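Here's a solo chain for you in structure tokens, the form predicted alone.
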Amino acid sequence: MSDAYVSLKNLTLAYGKTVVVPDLNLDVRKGELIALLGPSGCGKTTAMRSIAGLMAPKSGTISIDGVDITRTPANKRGIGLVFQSYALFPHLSVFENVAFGLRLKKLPKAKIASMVEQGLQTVGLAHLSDRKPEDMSGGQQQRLSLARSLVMEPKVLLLDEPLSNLDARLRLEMRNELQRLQRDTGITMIFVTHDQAEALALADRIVLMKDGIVEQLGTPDELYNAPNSKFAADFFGFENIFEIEGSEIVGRTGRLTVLIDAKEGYLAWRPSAITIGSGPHQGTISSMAFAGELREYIIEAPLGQIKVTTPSSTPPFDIGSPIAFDLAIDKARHLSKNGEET
């Protein structure tokens, strides 16, 4: 018996005659925080819109807790939405923003007051109940948007790029806040983002999408350390990816002989996995950038460009200087042509 709480079966989504998501199958467990991740245009927001009831699928089904909601109106699905833009009412106080949906349900005033107070306490805004949104920081507005959705007691909470309008420090704070809320409430969350760092930090599982297709589904650890395709490897930071032909790896401008057993597929290295300053291969430093804890180099070699990072505490190499480097096979990720790791 399936433990799926949210289930998408053979879902086809299109705008007019343009199919964006051809055949999506996904099961989300109750209480799980799952991230739909991928570049712009990959279909992640379209999938979220279909779950919310904001667009009808061409075919396939959507169910929550065993109930088919494919044709159920959006306002009857029991789903909460948190948008990138927050969508707050600027003329209403914090209290009234949270109470708005509850008033539409015609609940008793005392019940509304109690639920709003609890919701604001959950997100740490009880002391700002009389404030207007324009007098709040971006992080506070985001928490207000969360409270407004949570008080409606949704079966599922959908979050569409909710942190993209925040600066780096607030994004980190809100990641922690979302994790706390999800842990404390036990609500099922589906989080849409193009930011791999957000997905890795927040999700129980990640759905990596490309061109409307699920490229890989797994835990953050699985996707980060064991990508199963060239696209997934590149997306998660294996920036040096070369095709294998016999005993050689092939770059844009040349080849290198390496000691490998495989005869085809790809070898992929993270920039941090490449040894610089010693090794059997030669190149020239073409650029260097200081990036806080790291220095980022580009080496021009017969194979093409090699991207390398080293700790910034180590002495820098000069631009234009010749450099030895090593592409250690034991530090590479080996990918087959059909997308499976070998």
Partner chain sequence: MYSKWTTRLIIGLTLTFLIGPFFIIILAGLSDGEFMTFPPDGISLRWYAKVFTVESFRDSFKLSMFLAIFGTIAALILGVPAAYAISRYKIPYGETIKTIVAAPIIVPGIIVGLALLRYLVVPLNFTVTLALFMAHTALILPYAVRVVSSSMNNLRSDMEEAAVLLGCSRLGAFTRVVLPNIQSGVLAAFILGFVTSFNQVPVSLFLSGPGVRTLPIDMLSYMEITYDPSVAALSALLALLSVVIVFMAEKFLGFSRYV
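The form predicted alone done, now the form predicted together with the partner chain:
FYI, this one's just the chain on its own, none of its partners or other molecules.
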């Protein structure tokens, strides 16, 4: 991609002899908000640390705006990082935490004061500038950490699971705040998360990682509606995935003949894509959970367990009762073995 702003090429990252990220290639456009999504331990933090310069790559290059910064020390890169733990300075006031980097730049006092003021205003903490970080709530600490990085006007802002320490309501609030900030400042942001809903809601594009390898890269729409591997499909809510063998699909306890062209790969259904109450297949409802807008059923069928949801506005089915259901082929997503969609 020619319009790449941040560019990772063949990046190999390792702790000692343990290679964590074998060969990472990624291009991020200027002003883009990228989500690095993946299960715990897949190397997201490691990738962030190497971009920030806190960890030297074994091989490969990192460049920003066409300039190779692979060997540039961390304090000269102009990259901001919001730590998952916030990493605030406990001995300094809110004001001084934000002023820390500006003072190092030896800016005039008045300029620092106005920039800090502005930064605190942006995250809504202007009224707390004399507090110590320990006297603030988790959400406030998170915003302080954000302000501290923002006032430095970084070329790229990295955020390592910035919302994971917050409660559900605050997380939603901060999600919107981040999005607004990004729109207002136009800063290129890469944020790490293992929450797919967060990635879908925030990102311009999502990088789905598994064991240090990019499984799929695309817009939220593409990843949600057109995952192209079993892993991606599973991650984005295709909870019923069956392997194809010949003209049958294989479940845990049985097989089912289906009419498809493909001879191998997987068929995957979202719980909402399976209709119950009518259809050619039979099963028994083994459990039901109420989840607000939806009811979640587990059906025991000859094929194995199947997860289905129905709108909770429709009347419920009884647990233990036999039920008909339909695994419609046209509602399934076909996933090939090697990850390419057919």
